[in-house]
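Take a look at this one chain, the form predicted alone, written out in structure tokens.
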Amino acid sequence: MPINRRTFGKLVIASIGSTLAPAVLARPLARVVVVGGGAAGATAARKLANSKHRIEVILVEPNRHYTTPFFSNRALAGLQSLENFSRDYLKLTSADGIRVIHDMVIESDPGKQTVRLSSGADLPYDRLIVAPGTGLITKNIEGYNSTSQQIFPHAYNGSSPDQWVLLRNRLQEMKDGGLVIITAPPRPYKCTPAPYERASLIAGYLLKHKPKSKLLILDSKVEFPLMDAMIEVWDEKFGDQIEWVSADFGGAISGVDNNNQSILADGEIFTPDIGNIIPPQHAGAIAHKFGLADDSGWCPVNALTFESTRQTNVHVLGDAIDAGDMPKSAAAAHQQALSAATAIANLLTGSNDPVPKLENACYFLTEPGQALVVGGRYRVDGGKIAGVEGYSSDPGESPEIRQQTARKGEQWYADVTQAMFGRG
């Protein structure tokens, strides 16, 4: 066929069309906006972005770095630097193709399916994932206000390292012979074993560096996970240096005095050198602002998809949800996010990919190099999460078994943070 201006033009158009076709086909089928870049939000964003489906993922997170609350008790005890537990979002952007916006979501319009940023921009979505974490409940602690967090740092809530730095500095500066008080809140709260791991590691720090000092745990409960195994360790290793006071013996705190830096529990006044008050918790503020939390303070969801039962096309993940039998932990949040992301992709694309099973494993140290574990497997029954099987460490385990558990915990942390943030 002779090539003239007309036929040449047709060939050029055909060539351009064949070049553009893959790009046109690769256009996203749907957009998912993820609010909150912690354990649950980051996991869900990566899972959706790396799925075989063409889903555009936008992650909105105000902070450029995330300090993992899980495992950070090690930094308080001086076993590792706090920087070891800091993660950024660079690999989510570069390797996973997620659009990360460092901003705050200030409004939500479920009818229009948009969220508004503090910059004024509106983000439309086909599905919205909200991973708000937990907020602190302080109204029942008389005298507690924003100043109290500087006097009695919680070092427990949020992704900023400021509270952990404050408490760590206080421990380093405290004179030998001082009193450290840790208060443990009533259930439910995130990472139920964490206050007791913290107590054990700080007691170890005191024994080594400030041996005349004492640690007192004021507890709003009468028991805690793996209590028998942990108290056995405390008795053998620390003796009278550490004391646990349960709620039925006056451990539940009721107030603070910021001026005198004292804590009130069951009518008794304690004046520690360091007070680490961990208040009760509920779903993070944005969950309440957007109407996702009910009167319990937590967010009810259909656990098949983690879609809110209060708003359509909105899914809630992590510590903020009413998770039935499943605990509030980083491991649980990670597994929930994997399950939810798969379910959301199926809803958006009509696929039928298998949804990952729900599992949990919480590792916590009794001392450097030795750890306990508690975990389980779960199923969804009637939209709720129900336990299937549980397991835990036993009292009297050998040092070798505790060392193996500690190594498994280290590997879990490396694996899960890589899965969340794309780095080891």
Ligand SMILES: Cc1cc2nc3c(=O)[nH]c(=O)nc-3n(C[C@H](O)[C@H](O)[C@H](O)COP(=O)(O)OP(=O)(O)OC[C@H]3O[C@@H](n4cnc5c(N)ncnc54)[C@H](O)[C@@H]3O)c2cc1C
The other form holds:
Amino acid sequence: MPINRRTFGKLVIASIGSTLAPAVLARPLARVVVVGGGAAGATAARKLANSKHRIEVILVEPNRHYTTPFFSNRALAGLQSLENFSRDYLKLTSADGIRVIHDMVIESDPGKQTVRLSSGADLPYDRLIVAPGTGLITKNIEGYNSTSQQIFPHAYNGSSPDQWVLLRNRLQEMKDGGLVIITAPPRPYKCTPAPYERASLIAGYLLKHKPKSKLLILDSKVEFPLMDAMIEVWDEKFGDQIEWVSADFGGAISGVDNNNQSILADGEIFTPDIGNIIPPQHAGAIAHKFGLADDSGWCPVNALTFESTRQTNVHVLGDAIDAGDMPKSAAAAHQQALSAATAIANLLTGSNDPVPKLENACYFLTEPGQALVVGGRYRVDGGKIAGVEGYSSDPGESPEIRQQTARKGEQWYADVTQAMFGRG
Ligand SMILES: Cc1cc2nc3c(=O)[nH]c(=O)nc-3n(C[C@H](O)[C@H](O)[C@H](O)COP(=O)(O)OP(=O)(O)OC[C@H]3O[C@@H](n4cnc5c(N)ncnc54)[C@H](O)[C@@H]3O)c2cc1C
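Given the form predicted alone, state the structure of the form predicted in complex with the named molecule.
Okay, now the whole complex, with that chain kicking things off.
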């Protein structure tokens, strides 16, 4: 049955029964449909649903649980189980009154202001939020095809746990003396320091459990954020066990051979026991299908409201956008969503509530209980996001400072996941 405005209203009233106050049952002023229940989509949905305005919110997300990509490197290294990073959408319905539909959005009709689900149902909207995260670009990796992800798990894209489980199992099964290769993509991609945090934590796991093993990072870049501090830790802690090969020394991946499980970089063939290939990225597929992405592969927006510059009444958030100076991180996606939700409510209701400022702070473990931070504050200038000030951990910091940073990171994760998915 197609879900239209009238049937949806009936469903909501039927499901919430007659115990609620009349104000709650009042006809909504407007409907916002959110595509994607990740860091950006879940935040925006909750913020709009809990606003003082009568805005009906429908969230469409295929997965029943969201496995937070952020902090997931800890699960790969066995520091915490993957279940610790899983969040349920149920509370968004029970506590926030959001209608969560577990399905994929597959088409849109901007003229009619509807999106179609893979079930065939059409959802009308007054404003649409598209927050699908990233998609992988594999065309420049020769030999990479649909089976390659099973051979070289990326454990990087999407929010279902399968890829993480695959890579974790491989690490546990690998013999002592094995070779692990992580390939790091060119910018821009989500969470630039994350492959290096991953390298640190996996190297720590190998040192403890498979000390004859080695980890090689093949990089398509010549530098990365927090590089000096990270390499200092690697030198001190792991010595020859970890090696970073930058693009100017032949680190850029160019092909794979699925049958031989080998990786080609700068004419050299590597045959690791585990290949964790993190491909280059662009905006998630649905953003391309909707015509929201430009030639850069990302979606241009007016950062005052996060409305697409290519389609009216459609807002794009999180990793999928061209965010100017702001990185692609959960912290950034969350802040953008708070800002956009306020702006959208203002647009729909004619209010003038202050739009929160844009900030980012990302925390990365070098080893259990020791972390680095990188962050910044931003302003909107001519519709684009521009950096105001930035900061990052220095090399040579004391273990006490790194411990404090790790504690702040734990607190950030607890706070931000609660803000996205409700109290745990
Ligand atoms: C290993 C790793 C470590 C990281 N560490 C950090 C960190 O320490 N700090 C930090 O701030 N960030 C970190 N990040 C980055 C962070 O996870 C992302 O920036 C953030 O998740 C982006 O949020 P998003 O909502 O844009 O996308 P996502 O969180 O990827 O969510 C997108 C959602 O959209 C859904 N979706 C896609 N297409 C459709 C469709 N057609 N219909 C319906 N739903 C759809 C997907 O199922 C998914 O749930 C890390 C990322 C990785 C991979």
